[in-house]
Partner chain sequence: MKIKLAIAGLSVLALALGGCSDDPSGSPSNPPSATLNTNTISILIGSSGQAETDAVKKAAADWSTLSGIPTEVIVASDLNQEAAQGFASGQPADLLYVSTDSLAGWTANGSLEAYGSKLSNLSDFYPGLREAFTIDGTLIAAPKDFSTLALVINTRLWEEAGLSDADYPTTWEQLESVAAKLTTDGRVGLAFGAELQRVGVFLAQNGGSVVANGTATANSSANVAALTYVQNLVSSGSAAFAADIGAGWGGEALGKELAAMVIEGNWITGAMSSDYSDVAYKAVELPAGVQKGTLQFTNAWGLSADGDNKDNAIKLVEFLTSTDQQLAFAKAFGVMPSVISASDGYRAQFPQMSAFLLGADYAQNLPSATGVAATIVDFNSTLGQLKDSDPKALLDAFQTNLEAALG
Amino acid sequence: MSATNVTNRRRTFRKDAVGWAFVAPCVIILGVFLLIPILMAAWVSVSDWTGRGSPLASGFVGLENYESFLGKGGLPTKDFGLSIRNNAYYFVFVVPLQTVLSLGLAVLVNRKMLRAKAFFKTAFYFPSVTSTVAITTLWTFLFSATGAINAMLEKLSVDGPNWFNDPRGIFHLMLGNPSAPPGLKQSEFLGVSLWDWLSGPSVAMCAFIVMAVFTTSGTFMLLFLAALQTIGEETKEAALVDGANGWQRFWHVTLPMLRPTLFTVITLGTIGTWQVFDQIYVSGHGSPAKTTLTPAFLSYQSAFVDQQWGRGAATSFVLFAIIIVFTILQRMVTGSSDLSKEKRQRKLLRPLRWLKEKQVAS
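Would you output the structure of this chain only, in the form predicted alone?
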């Protein structure tokens, strides 16, 4: 081995050692306060730990904690099914609404002719930095029977609903509370009848959906705004030369260029919607009739209230699996392309040139 190779190896080793020395504190902290607790929770989910003493001294029970709410039926299974149903509707409504609204706000703020951009950025982002507990308390007051929302409806000669005490789903309310078909009423999934699965979110959950969209759109607006400002002017000019109008430029150029940011926003939104806890804890612990119960709150309730620590840990890991599955699906649908910037621009502008040629030919 030549002296040059030895010198290069020593230099590389020193660089690696210095790099590991810098990241070692972060790795140690993450290992102690993140990795070890996750491994301990995984052990608790398959043990009979009672919350006293060390979890390592508890016995191994296998998948019994998972089967208690996934396969045995009864109240635990029904509570889990209700929480999944409620959170599924919360996810289905919140993620698309907050994504579309945040993208629209970003496009609006990014316009060159808009004045006082700093004011609008601050105004749209301000709800995101406000305490969730404070906003939930205010929201509950607004939608209470004597709150401002019902007071405004009374002035319009409309009887305000009992927002946080009506357990019926909005789809059933829209249809006038129809009678359940025997097949849907008798068939069950996770202890909940298919008729209840199709009832839609309760009025209280709808209020939380509106609150979530209101409080999170500002943060995602900043992500979209940063991505919009990285789109080069040459791409927009090329689209103009190809005869694209405003909508065609947005649909064929701007939106595809935002695909990595769109994936990030949808992924963060999915994680946030499936981990909703603060609003449920502050507003009434899943009331009315458990129509606002979520898996995250159910995990807390099973462990810290019912002292079923294994079931609570198992619920959290099932929730983790759900989040992973949705993230993978979103990666498959909205994942960023591996093409270079130049190739991506040519690919995006190709449909616009085809439209222009078609217009000229006609």
Second form
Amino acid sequence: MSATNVTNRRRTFRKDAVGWAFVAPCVIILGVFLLIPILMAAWVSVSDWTGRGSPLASGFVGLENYESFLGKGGLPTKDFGLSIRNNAYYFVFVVPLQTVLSLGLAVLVNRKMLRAKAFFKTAFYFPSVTSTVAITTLWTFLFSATGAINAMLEKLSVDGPNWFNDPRGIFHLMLGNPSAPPGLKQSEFLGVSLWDWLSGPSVAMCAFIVMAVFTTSGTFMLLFLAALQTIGEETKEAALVDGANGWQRFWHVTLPMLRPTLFTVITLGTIGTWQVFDQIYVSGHGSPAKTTLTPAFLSYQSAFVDQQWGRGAATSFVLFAIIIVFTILQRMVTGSSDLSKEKRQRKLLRPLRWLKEKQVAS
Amino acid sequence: MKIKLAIAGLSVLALALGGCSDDPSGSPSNPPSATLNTNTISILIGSSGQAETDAVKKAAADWSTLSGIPTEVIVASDLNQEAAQGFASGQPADLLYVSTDSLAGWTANGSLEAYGSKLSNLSDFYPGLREAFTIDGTLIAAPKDFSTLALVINTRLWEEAGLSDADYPTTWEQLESVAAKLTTDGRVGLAFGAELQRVGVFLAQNGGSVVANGTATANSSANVAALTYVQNLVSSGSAAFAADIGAGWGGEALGKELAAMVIEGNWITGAMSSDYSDVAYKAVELPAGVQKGTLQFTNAWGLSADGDNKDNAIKLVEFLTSTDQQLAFAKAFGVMPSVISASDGYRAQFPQMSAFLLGADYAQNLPSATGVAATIVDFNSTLGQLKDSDPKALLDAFQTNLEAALG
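Since the structure above is the form predicted alone, I would like to see how the form predicted together with the partner chain looks, so please show that one next.
So here's everything in the complex, that chain up top.
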């Protein structure tokens, strides 16, 4: 009895060792390039590291770095507040627009009648494979005061704004850009007055919003397209037999079947929109009037320009928390229906299944 | 299993940390001789272009031939970031460009070594430039070169408006009147960037500054009056911020003839000759308010405290800031020599640049204490809306932030 036990143990050990040997490269690479940097950054965010030598040699200062921009008021708080406002509007506009547009493109490209499908797929996907830096540079030319966009608007007798130099919020502009009512002007959150929180994205930020929708829709179109192609012809036929028209088929049959993809697209969109950095770095470092400042860029600026390493790292961890919260919220909103009920049931049954398997094995 | 994982984790950590601190260039091939330390001196530069890169490489190679010590020039695409990587790893470049904005931080964390007092040509540097790199009475680094701001005028438009050499503005009133004369449909008389780095000249001309003797003085009455003057200029339509007329900076506004006059530094000459060679222009001294005033901008040769050939690196700096070498740099990429001994040679070679060099006598440095750069960025972000703002309110906000930064 005990002899077999020992052999068994030895065998499991060997099996484990082989397993570990195979995953070791992956574990090491993930550890060195992902886990350790994250832990180091976490340490920097609670230390007084000044940027010289190893961060491990610096002192622990608790939450001081977090306080410096969350609680203390002053310039760091205001910058953080502005960056959150800017990015929140960016998120609110980009995610729905890019989801609807990419779904629309996917449905169009998926049509049987469409000729030259490959051409359209490539054309729509092209902006996604072009570097953000190149597209941002292109954008600054297109949207300059005398650029192509304004030239086009002029043909329509519209006097275009000086896009990348216009800090006015579009909600304020819709109201005719009135001066702030004193009540909203005085109450502040994160160093930014309520009136400024309600400004909407600035005209400059709108140009970035259009750009994000333009560049990301192609990728998400591919995701939707892949999902659409798994929906069989018989489903459509069944709906046709039931007398559903085109819109009903889309709304009641196709869309529900796309729910998992929709969830993926919105999640990726959420994460992506909270990480805007390249565009801001290339264009104006947050100008005009800091209305395109984002938390990701602010984190870089705090660390590398202002040399407040702890604050830079802390900003990135707050950003991390924001992304997690939004993803969970969004999961709760989009993931709540029959599909997840089914999943929940499966989860509940899992222990039972496991027991059954165990019994069979023994 | 857990223990094994922990061991694996620890060894990975040790590996990573070892990589941070070990010296891979530990040079058994170059044993330090008793007489000459021949460790390679690396030089990290943020180059304005190929001309500057080539000039610095050539100068470093020349010095290597003279001294027998190898040098290596590394061109950074993001100087702040690459310098920070070096400082964090304990293996920084031996010498590097240091801007006035980075000086305070890198000095405070011990990355830079103050070597000013060891320079044999110390007294040759312009006093104003030495001041820019002095912290608590110690000169940290040698000024590499510098630039000042002047009034750059499109001579064709100047003549077309019926103006002559006698009309170059020397007072604020004259500036206002020539700007109005030069303003036509689709063109402003005067343009400059919406930033303290340009608008600051008016504060200096009115006897103001944003920091005096370590104290914030941003909202002094002199500054408020100066900013109000700027506001009037901009509101009158005869002056505009570069971005408001669709130009990235003053040079573009002048080159595209969106403005007849701009306030810019001597770097404008490079852009004009390469991008707008058909636009004739002339640089004159800025007009005076209650006094003459302009701003200067400078970079220094920073010496890394962690370098392993510091004494020779200082000798290299002395070579790079020698009179002849400074004139060679001026010729190669348009900077102004930071040493007084080169000023006559510079004036003789570049007579058209004399207005910029004259500014050196009265130019002001922008403050560079820790945290001040961020407050200037914030002030700049409000300047764009100067037309619709209260100058006093903008300066008050700036003052509050400055006080917080200066502590």
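These figures come from a predicted structure and were not determined experimentally. Numbering follows the first chain given and starts at 1. For the two forms, the rigid core is made up of the largest set of C-alpha atoms that agree within 1.5 Å on superposition.
S.K.: Could you check how much the CA of V23 shifts between the two forms after a rigid core fit, in angstrom?
M.R.: With the cores aligned, its C-alpha sits 2.5 Å away.
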